[in-house]
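What follows is a single chain, given as structure tokens, in the form predicted alone.
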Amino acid sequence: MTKLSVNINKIATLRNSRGGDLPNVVQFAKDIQRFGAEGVTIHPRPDERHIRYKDAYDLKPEVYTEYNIEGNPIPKFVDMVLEIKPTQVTLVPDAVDAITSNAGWDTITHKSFLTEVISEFKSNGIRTSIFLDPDLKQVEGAKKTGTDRIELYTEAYAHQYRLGNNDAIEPYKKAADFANSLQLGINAGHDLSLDNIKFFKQNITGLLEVSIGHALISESLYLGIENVVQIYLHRLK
């Protein structure tokens, strides 16, 4: 089965706009624990514009599912995560200016970065993601890195599924069995929405877990937050 681990960082964005504490991040991810979400992810960056680094202490004791914290490994990112000690981690390889994640990581030329910062996590316990393109030479380079997931970055998958061109889950489908063959495990993430999840979780096999905020978050606007993480759960199934 395939974990729900739902992005509260549009919350935070919410919070933020107004300056004080509503909604309030804690209590929001307490309450889509309670509606069946599997995990909660966020995505802290340096400029503090959404999810804060007080929010990641916050919520380690409220996070009783699986707590997934993203980001790039900058030092301060690297030390709060050890501290913490989230479920996973997800290195994400996003420039200082940057709206969203827009770019998997170049785990070739990386790879002795990536390594060192990987085992660091991995001997504190903290299990280990790659942002991933569907790229199978990428791949390969994450294997060797020692990380234990790949997130691939579903991006382009979900624009073309939306112009109706259902071959872009091919490159998709053929990154995962190649990660399934060397043993790593699979997650996915940005941009999967309702429309488009049931079609990609009926074609990658073994995956294990799908983040997603922006598209819940919107749906929900409309159709209420524990219902929209009930149908997620339905189609994930």
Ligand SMILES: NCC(=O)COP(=O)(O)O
The other form holds:
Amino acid sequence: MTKLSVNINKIATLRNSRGGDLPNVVQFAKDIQRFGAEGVTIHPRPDERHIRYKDAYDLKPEVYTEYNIEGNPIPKFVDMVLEIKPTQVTLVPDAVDAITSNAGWDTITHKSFLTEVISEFKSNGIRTSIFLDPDLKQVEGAKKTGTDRIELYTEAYAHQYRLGNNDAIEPYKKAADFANSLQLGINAGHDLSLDNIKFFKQNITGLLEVSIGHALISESLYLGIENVVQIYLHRLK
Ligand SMILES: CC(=O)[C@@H](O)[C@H](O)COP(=O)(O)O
Ligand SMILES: NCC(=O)COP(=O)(O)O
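Given the form predicted alone above, I would also like to look at the protein as it appears in the form predicted in complex with the named molecule.
Whole complex next, starting from this chain.
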């Protein structure tokens, strides 16, 4: 079964745009779970451009599905995650000024750092996942860090699929099959959408979770949030 985790960064973007508390991020997280979401994902960035560190704490008591906090494991982020103890932490090698996540980890170069930080999260009962390009060497390197899961970075797939190049799924199929052989859990995310999710799901064996935000919130402007969640859940069956 593939769980749908809704990334609510864009709700915080809208809230921050007027300096008030509308839409309320915590209320949205409660409602999105009521509509069927099987997880809530946030990505508090150091500049707090959307999700603020306070949001991460405020959400903890209200997320009764799976709570996934994503981010670059800088000391402030690590300390916050250890205090909150979400279901899962997803480590992303984002530069501070990145407009969005744009690369997976180099698990070979950063093996010792990742191994140490992953061990700390796991010893605190937090499931770990690391953001990864669909590269077999990086998958092998991820296994050596002790992470529970990898998150396949799906921007390249989404871009090529939009152009009609279905072959873009091939590296992801190979990476997933290899991850499965190493008993690594498989998540996926970035630019997944109603258009590309079914083909991705059909081709990836053992897909445990997708985290979707930008497209899902954008699609909801036309189709309604409850309806969109239900369509994603149907296409993930
Ligand atoms: C790791 C990942 O793909 C998502 O967290 C994505 O980066 C969303 O971040 P923004 O909402 O800041 O674009
Ligand atoms: N990990 C991916 C995520 O949380 C959402 O990415 P996107 O759907 O906003 O591109």
